[in-house]
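Only one chain comes next, encoded as structure tokens, the form predicted alone.
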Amino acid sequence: MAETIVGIDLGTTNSAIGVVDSGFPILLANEDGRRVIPSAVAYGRDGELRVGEAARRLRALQPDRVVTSVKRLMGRRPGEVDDYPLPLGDDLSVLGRSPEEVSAEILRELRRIAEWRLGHAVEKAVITVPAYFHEAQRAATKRAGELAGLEVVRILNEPTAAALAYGLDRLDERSRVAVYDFGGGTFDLSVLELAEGVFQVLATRGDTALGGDDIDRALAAWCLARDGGAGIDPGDPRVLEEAERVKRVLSAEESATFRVPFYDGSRSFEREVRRADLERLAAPVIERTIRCCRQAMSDAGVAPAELDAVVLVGGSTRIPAVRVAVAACFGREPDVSQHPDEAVALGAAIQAGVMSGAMSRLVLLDVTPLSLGVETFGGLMNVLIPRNSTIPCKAGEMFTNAADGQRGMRIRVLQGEREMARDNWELGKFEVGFEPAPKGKARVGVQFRIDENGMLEVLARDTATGRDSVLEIREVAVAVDDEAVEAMVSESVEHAFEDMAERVFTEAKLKAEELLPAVAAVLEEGGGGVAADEREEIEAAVDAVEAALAAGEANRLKSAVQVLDQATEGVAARMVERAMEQALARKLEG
């Protein structure tokens, strides 16, 4: 019998479980039959604690005291989140408890369904994120699990985890799809080749600060911006909650009533909503989806008319603007056969069973969104696993000292899309020491490894010693936004021409910078018998290099350094040649 592993999903507003049973997913439903619960947890006055559709009830009297939408706090940093409806602590605590915290007391509350569904205990889960989730939420939400007395094997990508459940039965097609996953608070766009149950990530592109929360801000904001709504806090937890309520009947009527009763003791609001009213507010947040899309596919080098389906999930999905602007936008009908609050859920199962051994059919291979690298001499990145490569992956490169009598290297770890190392971010930084040595005769091998969570690990050694450095990247956070990610690699396409430029003229000024001290001693030594014709040649090399150095051109750098490569090329072979008769002579007189 094969090990139970269940499989989460641990969403902003809703959560599920699920497993395989008798070689097929299925979700396990609470002792009410709901198979979805809301992630909403309670600290009651009383003391009492609630989760789930419990909690979300007592929103209503004690709005205080319910957390939810806590997803959007999992390892961020402070100043990283805005518009959250609770009072958050320096350490982005609510109601003195972690965000890694609550969002176990959820896990809890689904491991508990598990067991009494199943009749015995569970202890190993998959649990989704969002595809654009960095290493510190990854991390928050591994943290999270285990606070549940789960050992998490494995971290999978919402989109993923959709794809696999719409794939299940389409095992013998081979089919390109995208999943167009919408949730209540992060969005992702994956594109995906499925070949003979093999499923590859080609491209993923997401905002893990988007979702149907924004539009509810903005619909309370836009209902109470009247005469009657001035004293009414829009960021209030019932008139978010009420926000939420009108959005959902909106996406199947054309109009609802918002209404916050007795918001100050005796007098109530209220204000009729048109679903033009919805659509319009709602408009500049599907735009940012719709941009995440365009730039997924562009990545994955597929055009729209190549897919073979496009596929909705996430409850957001359930608005009819947001299914007209991705039937625009791919040009065609999307596919809404998955069960939007269900969908993600079902596919950890899969992946779930598929690690217990309880399927064995399916492969998946997932994508890593950004490049990794270091930081090279010259403040150059160099990348090391660039942006889209399947994980789990590892790839490596060797290093040598810059300097004479060098006794260490600083590993610095980056990420990002950018030329130079400080454009982008980062995320981790060490030392590794040697043995003073001569200029370019230390040597120590760098290696980078993503796991199957998309975890990374950065392994540095010494090659003269043996001896290793390892970093583990799990508790960095990227001190920047996920509108900043987006806006990263946008930046390297708007400025990829100067920024090619730039590492065109630092690396043609490193080597000019070695081979101009160089070129010098062998002038003034007249070592390799250079002639007068040759001398002048490369006189004239140096003076062009040393003019194209004073005005920083990147082309005509690096032609220079080249010309004056090539002048010195028969010195420098003479004088290799004569060193060689020279160590000869000595052998044989010795």
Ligand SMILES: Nc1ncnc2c1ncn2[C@@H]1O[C@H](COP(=O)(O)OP(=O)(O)OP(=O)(O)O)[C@@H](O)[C@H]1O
The other form holds:
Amino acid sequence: MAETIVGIDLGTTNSAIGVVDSGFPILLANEDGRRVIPSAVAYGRDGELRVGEAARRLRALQPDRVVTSVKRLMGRRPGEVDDYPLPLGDDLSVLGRSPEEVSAEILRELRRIAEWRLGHAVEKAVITVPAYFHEAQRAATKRAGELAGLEVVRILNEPTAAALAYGLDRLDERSRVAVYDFGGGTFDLSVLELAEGVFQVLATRGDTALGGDDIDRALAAWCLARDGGAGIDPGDPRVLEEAERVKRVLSAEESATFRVPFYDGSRSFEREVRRADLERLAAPVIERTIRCCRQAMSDAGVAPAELDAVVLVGGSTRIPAVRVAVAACFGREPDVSQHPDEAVALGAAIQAGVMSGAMSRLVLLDVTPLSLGVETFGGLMNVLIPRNSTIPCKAGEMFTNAADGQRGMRIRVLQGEREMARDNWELGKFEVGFEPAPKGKARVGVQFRIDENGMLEVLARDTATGRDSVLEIREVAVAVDDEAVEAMVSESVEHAFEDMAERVFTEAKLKAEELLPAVAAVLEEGGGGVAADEREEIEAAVDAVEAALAAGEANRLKSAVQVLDQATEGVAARMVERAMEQALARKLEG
Amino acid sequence: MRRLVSPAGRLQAWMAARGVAGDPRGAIEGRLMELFLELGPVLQRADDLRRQREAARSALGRALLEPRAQEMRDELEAWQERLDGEVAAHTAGFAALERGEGDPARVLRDLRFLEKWQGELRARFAQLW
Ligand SMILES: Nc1ncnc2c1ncn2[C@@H]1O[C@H](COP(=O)(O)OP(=O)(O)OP(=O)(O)O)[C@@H](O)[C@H]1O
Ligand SMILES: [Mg+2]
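Please supply the corresponding structure for the form predicted in complex with the ligand (the preceding block corresponds to the form predicted alone).
First the chain shown before, then all remaining chains and molecules of the complex.
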């Protein structure tokens, strides 16, 4: 018997595990008969570890001990993740665990279910990731698998997996399909060509921070923006869970009631939400998915009319407005033949089956979603492997010394689609060594290879000896310079949420972070002509800002910051005046 | 009409009228190169400061930057004076050029660059108000 390889969909919200059994892909259900489990891990106050449904249930009682949506943190850098429901460490750890460790708990649970169902040990797995995951996010996923005791034999793109599930019944056809995968935290669109068992991905586009979660946040903020909801934190996990419930109800009903019972021990909050309200809130999110669709189609050089089907997968495609938008974009009714929560895991199982030999007849040709390149003169990105190249693939580049006797050169490897190197994702740096030689005479050939997992390997070939050596790509130091972090933050502020309450909080927080140290400096310096009563007023305003920051309440923080801004206006005006006087004095002297 | 206001424009018109040939591209005076190498970083600092001022969200945040803004304005003013002096010196040489002494194309190149940098300075100065 061939050894078993399992297929795993490690989702933002839900996860599942499957395997090929007697030639058919199936998902493995847990003791409760569930084939899909919540991607939730609880580190309960009782010290007990719970994963899946039990963890999700604990969220109502111990919201601060339950980790959900950990996938959003995988392979990210500090400053890149906004409004995560739990506090994050400087290294993006949550409750003292790295994102990989938390994900590993989910994988361990899935592995346990599979071993229990199959009655034997499971050691190898195919794990899916969003097609738009970059190198670091893929590497983190692989590490999570290893932590769970699994050898990850393949990292597979989620929409490609869904296409495998879709294409399995159509092996004798030639067809072109688009897979629209809209889940809890990520969105992907892939265009594929299926021909006699060969699955060729033509193009893929997506957003790794766009999903049903965003709609939940927008809905929660909107519900609380009125009728006495101001005292409730829209980021509270319980509030988000209620928003998610209401959102689901509205996929089937015309209206629903959003409730936060006894939020302060005695008072409760209620608000009617109509489907039209939700659709208005979700519209910007849906529009962003549609933009990806248009780009992917243009990348693939395929017109909507040339498609045979647009396959929907992912829980968020149950939203009627999503289906309407997709239908409008592609000019056809979408194909809903696939189970939205299960197709990706089934596809992973199929790929696993192909690799273990339990299933044949399928060849998968996937693509790399982002262009790969190196930084060249003037901070530009020089693309070596364009996006949508079929993987595995490779490209070479020759590096020469720019000065006599130069011993080496540092090269930055980048992933992304922007002109300027600094706008792209930096994978890391490596050093190319040169033999001592006059300028332009030392040469080293470097080969970049993207393997079938979408992961990068860099080989340096010494042109003199012809020997290859694998270059180690050093992870970029966590301490990216402040300006870059700021840019990343403000970029994610711009793109990550369209939602007002969130924006209010972030804006107010940035202003508070500017004002607090400035006030401290001015008061410290004393002088500045700060009168005693003025000082008192400023100090009271500072206390209010600090309290609002700690409470994390948007509107409270906004008004507290405004009060502080006003309280310090007088000092500010005097400081400007003084600076002008000093400048004038300098001029008169000089 | 308008281009005659600038000394470089005047010189170029004069050269065209006299049929004096000369490459508009090429080297400029070494001393000016040095001057511009010094000036580049000043403009960069002015840009940094402007960015910081724009990013400031509160009156106090902007006020804290004010002493630096004042100094920067003074520095830019001083540079404007230096460049005005250079332009004046070059213009004063026009009479000699008319007598056929010196290389008009070279002077034209110098002036072109000087005027370009004057423009950059004016833009920075305006942004710091
Ligand atoms: N009936 C429904 N109406 C609207 N949204 C729904 C419905 N059912 C599920 N969802 C949403 O679907 C999302 C989960 O989908 P899915 O399980 O496909 O995501 P995932 O695979 O965990 O995430 P990802 O693929 O982004 O990593 C959640 O945001 C959930 O709220
Ligand atoms: Mg998914």
